[in-house]
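Just one chain is shown here, as structure tokens, and it is the form predicted on its own.
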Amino acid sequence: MRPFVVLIASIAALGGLLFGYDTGVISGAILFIAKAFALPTHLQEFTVSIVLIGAMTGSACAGVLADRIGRRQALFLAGGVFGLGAIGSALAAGIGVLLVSRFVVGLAIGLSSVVAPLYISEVSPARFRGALVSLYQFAITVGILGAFIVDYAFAPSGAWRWMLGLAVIPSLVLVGGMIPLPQSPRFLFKIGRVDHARRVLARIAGSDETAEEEAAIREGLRVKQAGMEIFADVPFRRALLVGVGLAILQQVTGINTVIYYGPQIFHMAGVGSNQASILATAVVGVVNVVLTLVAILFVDGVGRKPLLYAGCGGMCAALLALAIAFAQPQLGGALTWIALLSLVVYVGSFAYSLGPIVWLLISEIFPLQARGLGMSICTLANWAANFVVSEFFLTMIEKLGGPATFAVYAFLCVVTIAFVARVVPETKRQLLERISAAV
């Protein structure tokens, strides 16, 4: 693997780090924001989920924007918007300003969640694409862990403004890092800058593989560029079904209930202080980072589908254990340890399966003409499902109780396994253009 390609993927993956930090930091900050602004339950839920409304908006626009100005420029823009949202959140004098600022952060998250994996997939050699795109999910987990650590550090003082405002640092790194990076060669071929595209492709793939990739890209470009009507064709519609289905299932299996509400779950399990519950959530965050490395190491060898089967099975088992534990009030202090172990297994299983592989697959399955739009639709579906889960999690706990809530998520893990077996293709080590032709 060429160091130049690793550098490109690593810098682009900073969009994932910001994604992770800005979604994870609210889990600790909300404990103190709720007190500062005397927020009832429904406003606490909305303060958490407003960022997801912004992400839906950003992802809806991202595909068109990436096709208009290019992947590199769109990611550069996302970094700037991240910084503005972080500053606004830190300086918010009231809940209204905070909500607007978190919405702006959401716009950047939505934009980067489409463009970063798209950009990485288009600059990656086929045999290493799984590992390189998985760097994006790895960066998300590092961002989440960083957020938990920052939350823990500032918990004694309740300094939620610092928790939210520190996101400006990686946003500046992303903006600066994108300046020297090249445009995607596939985008350059698409807009007719053939000589420039060949030079970039040679730096990425090597001169011996440039001709094969160029031929595949040109073959793919024979289909005329189109809007939504392109999905009337069966291959494009099937790719959309696979992408949207995976995007929704990644969320409705419950992962962001842990990311956003981890401290509250540990409070339910008997952890007393805010600082202790944030620390327990940070332990889960460490597991999230470490197990994502499994995907990076094995996704191009073992394949996408075997990791999805193993991960979803582990998630289901952990959720069932959590549901059963919360149904046993006599467990007392043991419930805390059962909850911690269950969440560790659950998040660890997600980290090497649904976490990275969903972003990888939706960056692979669409033809070039529909890739930006297709990824935008899939990511919009992902954020919409994320919003529904996060908006109503506390309400589900209140109305259904912990056991029933976690059992529902376990059942949806089984649904995910069936969906993967039925419609998801295996895409390891194939050129992007060959994948889209086979879906």
The other form holds:
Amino acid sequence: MRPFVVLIASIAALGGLLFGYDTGVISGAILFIAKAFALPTHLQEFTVSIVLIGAMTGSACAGVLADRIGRRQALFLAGGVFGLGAIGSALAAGIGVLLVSRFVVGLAIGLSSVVAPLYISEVSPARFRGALVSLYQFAITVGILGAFIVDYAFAPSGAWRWMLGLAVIPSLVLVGGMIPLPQSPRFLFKIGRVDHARRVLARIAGSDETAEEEAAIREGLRVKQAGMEIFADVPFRRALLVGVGLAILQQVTGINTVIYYGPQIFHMAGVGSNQASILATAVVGVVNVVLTLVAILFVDGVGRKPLLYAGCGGMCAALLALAIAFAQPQLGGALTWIALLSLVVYVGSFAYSLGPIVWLLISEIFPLQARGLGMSICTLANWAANFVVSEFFLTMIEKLGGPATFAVYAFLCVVTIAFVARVVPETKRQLLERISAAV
Ligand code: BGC
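Output the structure of the form predicted in complex with beta-D-glucopyranose; the preceding block shows the form predicted on its own.
Starting with the chain above, the whole complex follows.
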């Protein structure tokens, strides 16, 4: 694999790092923000969830933008918006400005969650596309862990402005890093800049593969028409079913209950002290990062579907163990350890399957003419499902109880396995154009 392609993917993946950091950092900052602005509970909740509302808005607009101005420019823009949001959050004099800034951060998250995987996927040679797009998920997990470390480091001083403001550093690196990067060759073909597209393709794919790739891209462009009539196109509708289904299942199997509410769950599991629950949260964060490497290593060799089966199977088993542990009259001793181990297995299994592979597949299954639009719709569904699950998790625990809540997530893992078996195509090592033609 050419180092140049790895460099492109790594810079674009910074969009994922900011996604992870900005969704993770608020959990530690909110306590201090609430105190600084004397916020009632509903405003505290809104300060947390407005990022998700921004992300839904950003992802809804991202596809059209990426198709108009190009993937590279859209990602460049996302970096700038991330930076503005971080500065606005850090300097906010009142809750109004803070809310607007958090919404702006959400916009950038939504934008980059469509455009970063899209761009990486379109510049990657087919043989390594799985690993390169998984770098994006790897960056998300590093961002989540980084947020946890920053929150922990600044907690004694209560410096929430620093917690939120530090995101400006990766934003600047993203903006600066995107400047010398090439446009997506597929986007260039789409807008008719053929010579430029060929030059980029030769730099990233090597001259022996360029001809085949160019032929496939041109063929794809000839067949399909852009515009709203695409919704009448049966293959596009089938790709939408696959993508939206996967995007929703990634969320309703419960990952963000652990990512956003980790300390509360550890508390329920019988972890008494704050220190121990922070340590447990850190272990989960590290496992999330490390196990994503498994996907990077195996997704192009073993394939997407086997990893999805193994990961969802592991998540299901871990959730059932958790449900059983929580069903016992009293947690403590061995049961607490079983609960903790289950959480680690659950997050680890997600990390090499549903985490990276959902982003990967939704960047692969759409035809070039409608890739931006298709990814936008799937990503919007992902953020909407994220919003619903994280808004209602505590209510679910309260109304249904822990065991039933985790059993529902376990059942949804089984649904995911069935969905993957029945409708998801295996896409390893295939040219993007062959995939969309075959979905
Ligand atoms: C999901 C996020 C989640 C993260 C955890 C991503 O793939 O889209 O919602 O917080 O993985 O690592």
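Positions refer to the first chain, counted from 1. Owing to the predicted nature of the structure, the values given are computational and were not obtained by experimental measurement. Here the rigid core means the biggest group of C-alpha atoms that line up within 1.5 Å when the two forms are laid on top of each other.
The Cα shift for Gly303 between the two forms, taken after rigid core superposition, is smaller than 2 angstroms.
Relative to the superposed core, Pro180 shifts its CA atom by less than 2 Å between the two forms. Once the rigid core is overlaid between the two forms, Leu107 does not reach a Cα shift of 2 Å, moving by less than that. The shift recorded for the CA atom of Gln44 between the two forms is 4.5 Å, with superposition on the rigid core.
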